[in-house]
Structure formats: C-alpha cells, structure tokens
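Consider the single chain below, provided in structure tokens and representing the form predicted alone.
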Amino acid sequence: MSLISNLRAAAAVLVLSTAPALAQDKILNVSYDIARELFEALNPVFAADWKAKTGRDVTIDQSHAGSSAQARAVLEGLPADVVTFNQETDIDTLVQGGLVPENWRELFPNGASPYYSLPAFLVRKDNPKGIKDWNDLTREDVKVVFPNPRTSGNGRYTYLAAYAYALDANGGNQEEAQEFITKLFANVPVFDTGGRAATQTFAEREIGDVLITFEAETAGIAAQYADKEFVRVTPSVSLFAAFPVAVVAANAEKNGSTEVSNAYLSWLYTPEAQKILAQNHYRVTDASVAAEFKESLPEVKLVTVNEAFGGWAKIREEHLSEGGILETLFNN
C-alpha cells in the first residue's frame, strides 16, 4: 500500500473515532402505584414514534409506589424527568419544592389530565355480600380494602370519593359524611401504603369482601386473576379521578432531556396512545377514542373536587393537612 494510501486510512480512522456516537436520550417517569403494566403497553410505542421522528433511541426508566410517596421522593432526591400521577395535590407539592411551575395545568391539555377514571369496586365470585353502591361498604357483615389515603393517592381518591356520595346521599350534611366515613373505615382490616399492595391483600391473601380501586385497574385485576372470577360494580356516584402529568422542569433541564420530556407527555393525547389508554380501560379524553370503547364504560355519576368540596385548595386546607378531618376520622 502507498504512503499516499495509507495516511487516507489512517484519516479515515481518525474519523471515525471522533465521530460523536448516535445521539440518546433518557427519562425516568415515576408514576403511581398501579401503572406498572399501562406504562409497559404505552412506552415501546412512543419509543418508536420518537424514533422514527427523531432518529434518536430513548429510554424510559419508571418508578412506582404511592402517588403521595413518590411526590415526596421526587422532593427528596428522585431524578424524575417526569411526573405521571393520580392527583393533583401531589404536582402541587413539587411546585411547592420549586421543581414544577406554578402553571403546569397550562401546558398540556385538559387542565395536564390526558386521561381519567373513577373509584370502583371489585368483588368475589358471584358478589356473595350482593355488594352495589357505597351504602353496602358499611354494613357489619362486608370487610372493605382499600390503600391507606394518608399515603396513596389511589386510597385518597376513595375516601373522597365516598364522601361525596355522603354528601349526594345526605342532601350535604357534613356530619353524616363524616359518620359514614368513620363506619367505613372501620370496615377496613388492613391499610396498605399503595393500590398494588391493596390489591396483593385482596387477591392474594383473600382478606376482604370488596377491593376499591380506579375502576381502570379493577378490570386489569379480574383479568390478571381471571381463575377467581371476580365481579367489577360500579357504584351509582363516585369521583371524576384525573390523571396529572407534568414535567419536572428543574430535573429535566439539569438532565437536558427537556425535549423528550415534553414529547412524551404530548404524545399521551395522540390518538394511538389514547387508544392504548382506553385498552387498559382508562377513560380517555380524546371523543372519538371514547365513543370507540363506550360499551365497555358502563355510565356512572360523577362529580368533581370543585362540586363536592370547593376544589383541591379547599380539600388539603379541611381534609388533608395536620389535625385536618382525614386524620381525625382515621384516628376515630
């Protein structure tokens, strides 16, 4: 070989070494409890999506654990690019912490909420207890399981949840509410920390009569554990249960994955991931997706945070905070 030729391979091969490698990106989604499998359908789809708009690969770590635990471990330390909950006052502590704006109900559509669902109830073969509305979860003879609400998001939704149909039942009488709820938790034997535990209790160990959960994971549950024949109800009133998104601004800027981040929490509203949302029976925002899976959506009454308690200022101020009605009526 020439001298000639050989400098042009060696060229060639100091190229190449310098070439910067193909580019990738990487987040990490610390979502709640129970959307383990959700997120195992959704993110292999967007990866693709990503990729073939981009010609970058990504990778989407998770992390799971109760919704209100998980606000709490993003504040400590977490690294989450993203943010996929059940409730809204878990965002609102990351704002607090200054990882999140002040207006990330903003910036994606329907208030952040691509998706929603409602507090539900699952029950044994052939609904022995002839379990159908709220009224029955405080009979003597019906053990109920359902997350602690001090400490998931999913377990704050039921109790919320059950106090408005308190209040729907009551013509809105806050002491009646709170007697209900007082029977309904004594009801509960077991209070688990997140809606995967609950689930473990009720499917697993075979302690209760009625599981409470997003009506979503009650049809994953009967699927998964289609050998016990569990029976779905859905109750006459219950909870509209949005399903916040957000960047972590601060994390995400820190990690220089602020595109990918936002891309992805859009690509939840596309139609295809919609779609996605609605097989895991999650309701969707997106009309035409929703007409597609109404039969399987039976009709229910649902009211809002706003309507039933003055909004989710009201709500952490009353309910939620130090010495507040949760904590007195769970000490009862």
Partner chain sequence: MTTASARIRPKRVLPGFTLSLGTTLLYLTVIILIPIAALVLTGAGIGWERFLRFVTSNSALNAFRVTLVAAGIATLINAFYGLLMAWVLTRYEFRGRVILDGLMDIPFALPTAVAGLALTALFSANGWFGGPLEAAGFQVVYALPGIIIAMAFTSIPFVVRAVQPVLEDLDPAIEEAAKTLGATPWQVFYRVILPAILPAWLGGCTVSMARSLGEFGAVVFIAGNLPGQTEIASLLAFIRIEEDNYAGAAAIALVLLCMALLLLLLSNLFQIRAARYREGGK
The other form holds:
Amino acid sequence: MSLISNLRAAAAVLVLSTAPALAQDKILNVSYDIARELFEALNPVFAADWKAKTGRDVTIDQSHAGSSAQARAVLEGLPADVVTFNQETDIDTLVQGGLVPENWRELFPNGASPYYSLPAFLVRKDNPKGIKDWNDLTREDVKVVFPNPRTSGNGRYTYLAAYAYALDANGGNQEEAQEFITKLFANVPVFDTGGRAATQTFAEREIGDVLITFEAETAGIAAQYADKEFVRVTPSVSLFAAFPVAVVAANAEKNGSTEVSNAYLSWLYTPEAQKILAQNHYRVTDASVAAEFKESLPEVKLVTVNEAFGGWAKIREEHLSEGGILETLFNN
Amino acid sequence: MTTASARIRPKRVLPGFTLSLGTTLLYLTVIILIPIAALVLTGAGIGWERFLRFVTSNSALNAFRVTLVAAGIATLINAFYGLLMAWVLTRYEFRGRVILDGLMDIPFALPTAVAGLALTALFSANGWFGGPLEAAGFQVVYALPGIIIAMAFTSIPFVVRAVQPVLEDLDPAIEEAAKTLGATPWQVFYRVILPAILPAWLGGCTVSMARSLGEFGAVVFIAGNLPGQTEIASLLAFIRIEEDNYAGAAAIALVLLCMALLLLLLSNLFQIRAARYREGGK
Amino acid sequence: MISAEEQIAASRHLATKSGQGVQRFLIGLAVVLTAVMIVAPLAYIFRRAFADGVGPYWAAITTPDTLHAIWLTVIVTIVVVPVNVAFGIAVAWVVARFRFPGRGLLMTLVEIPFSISPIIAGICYLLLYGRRGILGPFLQEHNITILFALPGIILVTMFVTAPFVAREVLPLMLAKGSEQEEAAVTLGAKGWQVFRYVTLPGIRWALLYGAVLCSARAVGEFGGVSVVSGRTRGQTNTLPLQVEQLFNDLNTGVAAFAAASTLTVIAIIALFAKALLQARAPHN
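Return the form predicted in complex with its partner chain of this protein as a structure block, the form predicted alone having already been given.
Below is the whole assembly, all chains and molecules, this chain first.
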C-alpha cells in the first residue's frame, strides 16, 4: 500500500514540477562560482522593478560553479535562460553549440559586459611576507592559492595575468614567461575547481600566504572576515576581466522567457543595478556610479586580453587547447 | 547416471521465469548496460592512439598512481582493522558490543560528501585532530594521508562484514582440538582460523579496494586536488568533463571501469572459494 | 611429582589468563580505533552544526533552498527504492530459482554499479542523454528533458543503488532452497500465491534490510548526481549537493554542517531500523 501511495505522491510531484508556471515569469541565471552573494543582492531588486513595470512576478533561479564548467553544462542541456559568465570564451562555446547568436557582443552595451574586475591579491594580517606584486609570488617562501585554471575562469585569468606580467617584465620572451608560470604553479598547495572553494581554502582553512582571485572577491572576503584583518594588495599590472552576459536565445524562446531575460540583462546597466554591483566591489561602467565608488578601488594598470595575447581565439589555440601551454606547464 | 539425469531434467516447476528474467534484463539494460555502452562507444570512438595518449599522459599516470597507492594503503588499513573488528565482535562478549557492531555500518549509510566534510574539518589545522597532528609536523588534509583516511573510512564495512559470518560459522571444536594438542593461541589463529577466513577476508579486501578506487565524494573534500600529488583518477575524469574534454574523461573512466570489473571478478572468485570452504567444513 | 593432567590444567589456566589480557587489549584497541575513525567524525558534524546554538541551527535548516533540497531528496528516494526493491526481487527469484546459461554473468552485471565510481555512472548518463550525447538529438527533437532535471537525478540514483536489495535477498533465497515453493506449486498454488505466502514471509526482513540500505545510499548519493544535476538551488540541488554548496558560501559556518547533520541523522535512523530488522529476523 505504501508503495502505491508513494508512487502516486511522486507522480503528483512530477506533474507539479513540470507544469508551466502560470502568469509567473521565471528565469534561470547560470553564473560563475563567486557570484552567489552578488545575485542574491541583485535579484530581489530586479524582481521589484519588473513587478512595478509589468505587474508580473518573476522568480530568478541561480546556478553557480566554475564559469567554463557552467558553459559546458548549458551546452549539455542545463536550461539556462541567461548566462552571466566571467569569460567571453565561455559564451563563445555556447555560440558554437547554436544556443547563443553569434553577434551576442552587440546585443548589450560595452561588448555585453555590464561590469568588470581584475585578478588581485589578498594576504594575511600585516602582510608578513611582504607581497606586493606578481614577482613576489614565485619566491620560495610564498604559498599561493588560486583555483584550477583548467576548470575556473577565475583561475584562468590569474594564469593569464601572471603570464602577461611575465611577458611584460621579460620583454616578451615566451620561454622566460613560461618558466615564471612554472615557478608560480610550484608554489600552489591546493588547486580547487572553483573560485569560492579557493577562498575557503585561504580564509577558513588558513592555507597559503596569498589568495589570487577577482578584486571583487578579495574585497568581499576582507569585509566578511573582518576579524582576520586580511590585507588587499593590488599588483602593479593586471588583466582587464570583462564579465560578459547573454540571453541563451534557444532556451529562452522555448521557455517563453525572452522578454524578461532581455529586461533582466538590460537592467544590469541601470544606475540602480550598477550601484549594487559597485557595493559588491565590482568595477562598473556607469560613470556617475564609478565616480561615487572611486575611493574604494585603487588605480591599477589594466591590460586587455587583446593587447597581451591577441585575443581569446589565440589564447584558446595556444594556451588552453589539449596539450597547449597551460596543460604542459600544469603537469610539470 | 548424472549425464542421464541432466538430460532428462524435469521441466521448471516454479512459475515466473519469463517475468522475472524479463524484468531483470529490461532494468539491467536500461539503467546499467546502455549507459555503460555509451561510455564504451565513446571510448572506442576516440581511436587507439588518442586513447593511449589520454591514459598515459603525465596527469593521468600520476592520478592513477595516487589513486592506486592511496587505495592500496587504505585497503591494508581496513584489512587489519576489519579483521580486528570482526574478531572482537564475534569472539568476545562485552558491554557496548551491539553499539560497536552498529557503528560498523555508519560509513555505508553516511553520505560520502558528509563524510568528506566531517573528515576535512576534523583533520584541518583548526579541527580536533588536525591541530595536534600539524603541531607534530603531520600534514593530513590536502595530502596523501587525507586521501587514504577518506578512502579507508568509506570502505570500513566491507572487510568486517565479509569476515564476521565466517568467524561465526567456524566450528569451535576444531580450535578446542588444536588447543588440546598443545597449539599456542598464535598457532591456532595462524594454522586453523586464518585458512578458514582467508577467502572471505581477501574477498572483502578486494571489494574494499574497488570501492576505494572509485571513491569521489569524500576524497574531493580532503584531497586538495593538487595535480600529480593529490589528484585522484575519478576527479581527473570529472575535471576532463568540466574542461569539455569528453574523450579524455571517457578514456580515464574506461580504465577505472576495467579495474573495478577485474576486482569484482576476483572478489567473486574468492566468494566461491569461501562458500566452498564453508560447505566443505560442515 | 606433577601429574600430566595437572600440567594440562595449569597450562590451560595460563592460556586463559594470558588470553584474558589479549582479549582486553583487543577490545580496547577496537573501541579506541572505532572512536577515532567513526565516532569522532560523526560527533564533529553535530559539534559544528550547533556551534552557535539551536536557533541558528534551526534557521539554517529551514531556509527555503535547504528545505527544497530535503524535499527533492525525499522524492528521489521514494521513487528509487520501490523500483529497486522490485528489481531486487526479480533478480533474486530468477537467479536463485532457475538455472540458465549466463546466470553467473547476470550476477556479475547486477553488481557492477556497486564497484564503479558514481562519477563514472554520471559520465555514462551524460554521454548517453546529454544534448551532445548519443540520444541527445532525439531527446531534443521530442522535447524530453532528462539531464539537469528530476529524471536524470532519479536515473543516476537508480544506477548507483541498483544492487542493494538484490545483494541482501539473493543469498537468503539461495540458502533457503526451493523445496517449499515447489511443494506449494504441486499443491496447486498459483504463481503470485507462492510468492505471497511462501517466499515473501521468508525473505521479508532481508527485503526490508536491503530497502533500508538502498534508501540510505539513495539519500546520500553525491558523485553521480553532481554530474547530472545542474546544481540549481531550489530546483535540482539534492541535500548532499546543497551541503557542498553551503560549504562554499561565505558567512555560512553553521549552514553546511546543519544540512550535513540532517543527513547524518537519516543515516543513524537507517542503522537503527536495520538493527531492529536484524534482531527480528530469524537468524540463519
């Protein structure tokens, strides 16, 4: 008897969970790992905004993991309506899968990137190892924590920023740059698969002398663990990390969420949203909001991926491919 | 005689052969065999050369080495711990024996992710065990010992539960006889008890090893996932998937699958031996 | 002069005396090792879950996302366990009561999920049902969603837990033999009557025991589900996945351990149920 009633209950749930929501908008935002708190802050404000404008309720579901891992999951069928990633290549992956139109960069302002950040450092109280710049990270007495560049966009930016720094410091000598990266990797005690796990390793488990992650995360942790008095360190030069967004057109169409998905991503450019982004320590493109938060964000020389590497396509081919520079250095 | 009786075997008396075989095969096919076939097909589609390159790459070889070494040591630990527990639980009567017996199943029932979470917290620098151990210079978390502990924990029940019933069934008269004939306790154990429990013991160890090789949930928490040092094979397969390298993942998964099947076969052989021993003993 | 008998008695006395020492030592060793290896991790979960008291603990467990994860886990278990009980009975019946070619192979196949990594199970399903998998285009065409939704989670859990009931029931049915059932048939009983009145009473406790183990495993499945779930909070996060995610959230020292403690309680309840069942089952 319990078997039948169990099955019946299960069937009821199946029906309930697959029935289309009535008069209720719904989006699934598939995002990078450390954006958990960010979208928790953004989503309710957008929902209120949407309700005021259209009179409709909207539910926004969140999924977080390493950016590239998420791109793959969407490619494999995770029904994302919008993606908010930290790397353009991850959206290009979806283009190749026919889920996002090729011209996605033109569909929203700023190359479809409503905010940006950069790889920055976080060190322990009073900076006991005196870490100031990238070249301090290859010293033998320094333990460095950052996520696995093979699975995490965050970690990949760190790899590329360090590489760009080394190229710059060595007059563009590839071999010396690779030697620098090899030394850097040798100083890493743990490679977590996502940005947040790396944060936990550094902050909770107290491993490593320096954590490299997005500036927004370093500021967030410094505030969260105020009692541990971590110190934020901005290197002399870093990589401009765009955070691209896109509507997953194929899925949104199927789910009937195209309108609300577009509205959601457009809303990220409004002063209201930009302010929340800035409060979460991202750098924003809205001039007035950027000016308001100028003090909390130090000046830094940022190089773009195009300047340092000649674009993502080239990075893909030379660095990230199977047997490419990254994998070779990683297994040394 | 026997051949004749075999030839004129009576037709099946009991009903339900078609129904039960049909159900079994259908479920087996849909749930287990077709998905595994998908893996094998993908693996076959890679081509021999690429397959070899995937499984003999530096990272893959290191991962297999780490996995095998850790699983081997974990199995060794469980071989002795399991034997001790089986012995204590069957031979001695003491207060709390029932609770101790029940505790043996905890690693079975406890989700591996929870086990990983607990062990990591316990052995990290600010945990109960991690503090003193690290003060003494032992690094457990994010190092090989951590992997070994996680693997050992999740496969505790296998050896205990394999040896226990055999020890219970062992005829005490034989031991008595051996003792009467002047055998020392060690001799009794070595000459009388050990041969009897050996097949079951080895069978339990084999399953324990198979489980350790495949353990993921508990290990990823505690391992630190350092390429070449603490990256286990099933994590590497997972990373290959996350990197969108399905062929690489399938190749590693296939090697793991073959190891598991081999161990399974071995354990079934031991089980048959064990069953024969028990039947012969009676 | 000491007689031979006295000599033997003395040596026996000596043996038991030293035997008692050995016994005490072994029991002590067993208890200490078990405390370190099994009890400490369990205790530590609760210690951390209640680190800030009962209030924060309760608050952490009753967040909508964690409640949904509990709910989802229960649904998956409710679907998976009965199916695997039916499968276990079918396997046991066919293997224990009939001889046919391939019987040994069948037994090995049934045990496969038991020894392969759940991650590999997940990968298998991904390669089969993924959008780029073997059946991907077909599923797309017919608008069938399997991965990153309930069906995918259920299927992978079924794979991982498939052998549990069969493993408990099969040895018992083999040991019992088929004489009683054959007699019933000879007396004119129908197939289901034989099963209902002759077979079932004999294997009842083993069946329940298998179901309990199967439930515990289904509730705790992590590796396989993590490949096919999509990890959407409030949607496809099962409780173990929720534990992992909470562990990686900022400001949630208690939450992860609180969620983990519910899983631990489930495990302990399962073991109690199992112990009760064993006590009631006629020992064979």
